[in-house]
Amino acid sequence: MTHRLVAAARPEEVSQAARLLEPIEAKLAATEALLRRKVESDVPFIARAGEYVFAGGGKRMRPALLFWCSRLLGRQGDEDVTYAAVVELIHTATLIHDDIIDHADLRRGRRTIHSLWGSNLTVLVGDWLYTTAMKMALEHDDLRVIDLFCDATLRMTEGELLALERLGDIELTRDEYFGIIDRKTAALFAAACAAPALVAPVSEDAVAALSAYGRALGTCFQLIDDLLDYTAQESALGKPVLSDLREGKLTLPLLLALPRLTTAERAQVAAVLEDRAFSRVSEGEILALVQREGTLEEVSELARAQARRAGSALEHFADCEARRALEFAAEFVLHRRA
């Protein structure tokens, strides 16, 4: 089975990530199974559209940081496949509705379900899978895993909602926008890290120092996000370089960047915003206006600084190797390159 984390581009990614996925490669082969199983339905278009998104694999990076929670707490059960699963659908239907608001056409290096299918039907397959995934965590009937789920399912809609409100918006401040990914991202991190902690026996010392490590893992993860937006190739990427402002996003980079421009400089900005196209700006103007400014540096000092505070939240646990893995998943994040 091929992941997306083993299959970089750098033959040193590729062993690093084989260092934190191969020891849970059974469990990451359970989960893809299960959602194989649960994407079936004898609704057509409803099989074919979810064949179609797994067969385009993904990180499964919060599947894998569940697996090596468990394994920290010493689970045995098999709940933590089937939370796996339900992580990965929340965040692919998360996915599918973002494509659709984003009007984006590329998601992975392939097309997005709904440029081929169009927006109608693909909006509810989004629904199908956000619902498909709480049914399945109701399988084990653990009330506060579902609170869980549904609590992080509510702040990334909310997130969302934000983003949505302030798109286009060169006024958006930096409170805001850490207010935005610590809903549309981090929330998830944080719900996969904590879950197994919630499986009885229940640690509530568990419960908050691994919420507290996926959270600011999340936050690491988007920070890199926002910086490979401006720096990765696109063939590495998936889809094109500085896509998000071509969306109307305005994310770090360019937010610490702002109250130094030029009123010139700021209206550039504007224009890209607006127009959603680099029709009246240069891609290589946005560009240079950040590097000479330094806010690509200033922006990976701050995810350094969430790696440190993930690997803070370890400090509760002892030395092992699953803590160790997570150790090393906070600097994978921080270092990957797609």
Second form
There are 2 protein chains.
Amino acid sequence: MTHRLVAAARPEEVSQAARLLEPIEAKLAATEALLRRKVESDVPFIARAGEYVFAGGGKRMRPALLFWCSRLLGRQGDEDVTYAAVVELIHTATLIHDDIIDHADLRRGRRTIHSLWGSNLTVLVGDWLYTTAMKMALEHDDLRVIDLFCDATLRMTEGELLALERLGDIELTRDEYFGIIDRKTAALFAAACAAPALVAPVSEDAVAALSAYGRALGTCFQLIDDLLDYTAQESALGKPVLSDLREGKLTLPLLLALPRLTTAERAQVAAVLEDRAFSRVSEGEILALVQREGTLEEVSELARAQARRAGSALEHFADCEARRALEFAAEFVLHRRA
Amino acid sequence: MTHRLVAAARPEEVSQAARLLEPIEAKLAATEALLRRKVESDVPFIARAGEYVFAGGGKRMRPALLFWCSRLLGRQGDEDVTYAAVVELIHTATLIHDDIIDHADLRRGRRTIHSLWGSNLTVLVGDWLYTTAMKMALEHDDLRVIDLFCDATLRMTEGELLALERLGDIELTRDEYFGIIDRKTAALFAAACAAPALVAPVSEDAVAALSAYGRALGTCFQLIDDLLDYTAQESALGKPVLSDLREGKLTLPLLLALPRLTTAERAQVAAVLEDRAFSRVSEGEILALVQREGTLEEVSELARAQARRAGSALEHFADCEARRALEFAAEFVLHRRA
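What would you give as the form predicted together with a further copy of the same chain, now that the form predicted on its own is on the page?
All chains and molecules follow, beginning with the one already shown.
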């Protein structure tokens, strides 16, 4: 079976990704089966939308990280499959609600359920997936794990709210940007990695180390995501480039360049944010600004620093296959092209 | 302090309602304080929207029922305040998402947060309230209570989805109607009433009896709600009469009349459902149909039967002040005028 993370990668990355996924392939397959089973419902629309959403796949990054962290701690049992499905359900519910807000028509090259069935049904499907995730998390009586997932979900919602309040605002600060991505993205990565450490017997040191690892990895992931919006080709991403800016989202490459631009150039950025379109200013003109100021390379360096920080957090653990896989995951996130 | 349930009632109902609420006034006040505290947030919009929503009040029916059930079981401690706030948070989150879907501008005579701040922020505030409810429910380590609230939330979402799929459909059956209101309304009433019985030491008989009581009361509540849409005055409800039909919602008074109407009269109903407006047919014409067929009285009788069923469920318990209050609550729901 070719995993979709492998399928999505560049040819030269395939063998590396396979190395990362092969040992946890059975767990990932069990997670897929569990997700499909959980969206079976006597409510026709839930069954239809659930089937559609999970058939579309995704990289299943968070489940993969959770399984490696579980291995690192020598956890036996199948709680990790439940929690991996919980994390993926929360992630999916968030994407579904975010797609309503962003009016996104495409996600991973497929139509969003919001564009297919309208926002009303989609609000409710998102609610159903969130609550199903919480109900599943209850299965193993680990209250701290459920609390962890509740917290991560709250942080994600808050991150999206903060982002929405600052949408189209050229005055967004670097600190605000990092505050937003920490809640929107890093919090769930941190929860996915820390969850196995919260299964009894709990080691607080392991919780802290894996949480730090996941947070740094998630931050790295988001920095690369924001970078790819400036550097990737439409075909690889399944969505148009510079789509963040077109939606009014100011991300780090342009945010770092802004203080160095002329008044006229800032006005160009403001025009795109205001129009939510490249009508008065072209994509090429904006790209030229970030290239001239070298901020794409600066963001790359910040992402590398986060990957190194993730690696350092793993030094808490003895060298083993799982630790090497998690170290490699940080490299993989850093070098991904889609 | 005049409770808002009392404030909302007709003068002749005030003294009765006061009798129902006085003994649990301290608990209700503690719930209000807890709700206000929980929506304090460093995210400006959450604090603003939360303050607005809870300042608007509401009848706090579900918390009141939960407190009387807790008393009936002789529960000590303050878990019931937490769970009452949880129930009210879930109820509020559901209303907020429903108002987006219904494009409702008014609720209890005040503007909805959707109409004030747009649906994007409102989707996220709803998500945040749902997750905050689940996180609060974790505080007392009663896994079965959390599971109960998760289930009720799932049922409510499913009920709204089913209702949405059948919106504007003149072929809706009576069984489908009851299936929808059972999930949309009765499930959370049942959970509110059964929650105190799931705090250790658990009595399964009490869980079953209070769940049956809550379900019957909730069904009665919804039947009266649907009836009031046909019989109440705009000023008392804070929203226009026949607003359900205007939104494409076929409720029991008209649903029972439909098979007895002439083809031309059915076409009138179909026209309102299709137009989502009283443009080709007037409110008066529709009202005349249900009055002629006597279905308002039939729905009243069905509501009375549910109130009796609620009373029967209480026979499991010895006579006491709490049991009499819960019996009276069923009467109160049956006879409310707003």
